[in-house]
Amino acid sequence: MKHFVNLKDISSKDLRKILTDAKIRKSRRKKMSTLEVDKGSPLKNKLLIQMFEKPSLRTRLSFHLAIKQLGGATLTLRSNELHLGEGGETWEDTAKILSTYGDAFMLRTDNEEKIENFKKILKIPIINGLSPNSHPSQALSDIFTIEEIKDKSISKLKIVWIGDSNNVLNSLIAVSVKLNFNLYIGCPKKFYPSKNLLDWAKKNGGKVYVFSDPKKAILNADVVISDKVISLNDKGNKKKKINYFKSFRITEKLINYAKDDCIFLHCLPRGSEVEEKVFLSEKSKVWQQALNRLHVQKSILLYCFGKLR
C-alpha cells in the first residue's frame, strides 16, 4: 500500500514508472470506448471512495473514469454528508470506517491536516485530489502532457510557470526536483514561492529559477504553464491581487518571448490571467492536459494499489 500526497515523497523511480504505464495505457486505449475495461482488469472488484470538500470537474471526472476503466467502481462523498466535523465523529472513527468500506480513499479538501491526519490513520491508500499546498496528480498529468507533445524526456526543456505561486507549482517545484528540469518562475515578488519550498529545491539539487519580469522567465520556453489567479481560497482583496499580476497576463505579445513552437498548458478553469488569443490558439494544448488526466490518474491508483508494471 502506497500513498499518493506529495510529489516530494515519492521517489523519482516510481514517478517514471507511473508516466511510463500512463503512456502505455493511453496507446492501448485508442479503439476503446470510453467504459470498456482493460484489459486484465487490474483493480476488479475495487472500491475507490472520493470526498470533495472544494468544487471539482476534471479531478472527479478522471478519478471516476480511471478507477471504471481499470475494472473497480468509486463512490462519491460529500463532507457535508458525513458526521465528521459538525456531527462530532472522530478521525480515527471516520478513517476506520473508510478504510473497512473502501480499498482506497481520494480527498479534495481545503484542509492540509486532514489529508495528513488520514494519511496517518486510514489502512487503505489516501490520494490527494487537491491541497491548499498541492495538486500532485495535476503536476504529474501535465509533466506527462508535455513529455508526450514534445516527444522528448522533460529534463531537455525549459519549463516555464508565469502566474500565481499556488498549489500547482509546488507540485511542479517538486516534481522539477525529481525528475531533473529547469523550472523558470515569473511571479510578483509578493507572490514569490514560500522560502521553504524553494530552500529545500535547491537543497536537493533543484533547478528552480524565479524572476519578477515575466520577459526574462518566459525567453526561449519551450513550455509555458499558467493558472487561474484568483482561486477559490482566494480570502483578500481581490482587485489589488489582480492589479498586480497586470504585466504577468499571458498576451500574444509576451508568448513571443517564449520559442516558435512552444506549447500553452492551463490547468483550468480559467480567468484573466491568458489572452483568449492565446488560449484559443495552435500553441494552447489545454485539452489534450485535461484529457491526460484520466490515464495519469489510473497509473496513479496502480501505484498505490502496488500493481504498476
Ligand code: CP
Second form
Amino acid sequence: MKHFVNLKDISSKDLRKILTDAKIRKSRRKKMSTLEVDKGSPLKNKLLIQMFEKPSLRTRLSFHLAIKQLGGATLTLRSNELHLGEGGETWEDTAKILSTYGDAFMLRTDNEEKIENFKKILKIPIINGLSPNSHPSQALSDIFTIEEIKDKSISKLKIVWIGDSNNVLNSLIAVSVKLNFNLYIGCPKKFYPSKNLLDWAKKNGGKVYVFSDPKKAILNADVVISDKVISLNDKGNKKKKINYFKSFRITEKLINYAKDDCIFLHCLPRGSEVEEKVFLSEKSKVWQQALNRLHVQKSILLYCFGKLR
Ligand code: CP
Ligand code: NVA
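Any chance you could show the form predicted together with phosphoric acid mono(formamide)ester after that form predicted alone?
Below is the entire complex, every chain and molecule, led by the chain shown above.
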C-alpha cells in the first residue's frame, strides 16, 4: 500500500512508472467507450471513497471514471454532509470507518494537517486531491500532457510557469526535481515560492529559476503554464493580490516571447490571468490536459494499490 500525498516523497522511478503506465493504458483505450473496463479489471471489487471539502469538477470526474475503468467503484462524499468532527464524532473515528468500508481514500482539503492526520489512522492508501500546499495529481498529469504533445522527455524542454506560487506550482517544483527538468517561474517578488521549497529543490539538484520579470521567464519557452491568482484556499485581500499580478497576465504579446511552437496549459478553473484569445488559441491544449487527468489518475490508483507493472 502506498500513499500519494506529496510528489517530494515519491521516487523518480515510481513517478516514471506511473507516466509510462498511463501512456500504455491511454493508447489501449482508443476504441473503447467511457465505461468499458480495462482488460484484466485490475481494481475489480475495489472501492475508492472521495471526500471534498472544496468544490471540484475535473478531479471528481477523473477519479470517478478512473476507478470504474479499472473495474472498481467510487463513492463521493461532501465533508459537510458527514459528522466529521461534530456531534461527538472525531475525525479519527471517521478515518477508521472509511478504512473498513473503502479500499482507498481521496481527499480534497483546506487543511494540510488533515491529510497527515488521516494518513496516520487510515489502513488504506490516501490520495491528495488538492490541499493548500500541493496538487500532486494535477502536476503529474501535466507532465504527461507535455510529453504526449511534445513527444519528447520533459528534461529536454523549457517549462515556464507564470503566476502565483500556489499548490500546483509547489507540486510542479517537486516533480521538476524528481524528473530533472528546467522550470522557470515568473512571479511578483512578494509571491515567490517559499524559501524552504526552493532550498529543498536546490539541495536535491533542482533546476528552478525564479524571475520577477515575466518576459525574462517566458523567453523561448516550450511550455507556458498558468493558474488562477486566487486559489480555493486563499484567505488574503483578493483585489490587492490580483493587482500585483497585472503584468503577469498571459496575453498574446507576452506569449510571443515564447517559442513559436510553444503550448499553453492551465489546470482550470481559470480567472483573469489569461487572455481569452490565448486560452482559445491553437497553442492552448487545456482540454486535452483536463481529459488526461483521467488516464493519469488510473495509474496513480494502481501505484497506490501496488499494482503498477
Ligand atoms: N484542475 C482541477 O483540479 O480542477 P477541479 O478543481 O475542477 O477538480
Ligand atoms: N490553484 C488552484 C487549483 C485549482 C484546481 C486552487 O487551489 O484553487
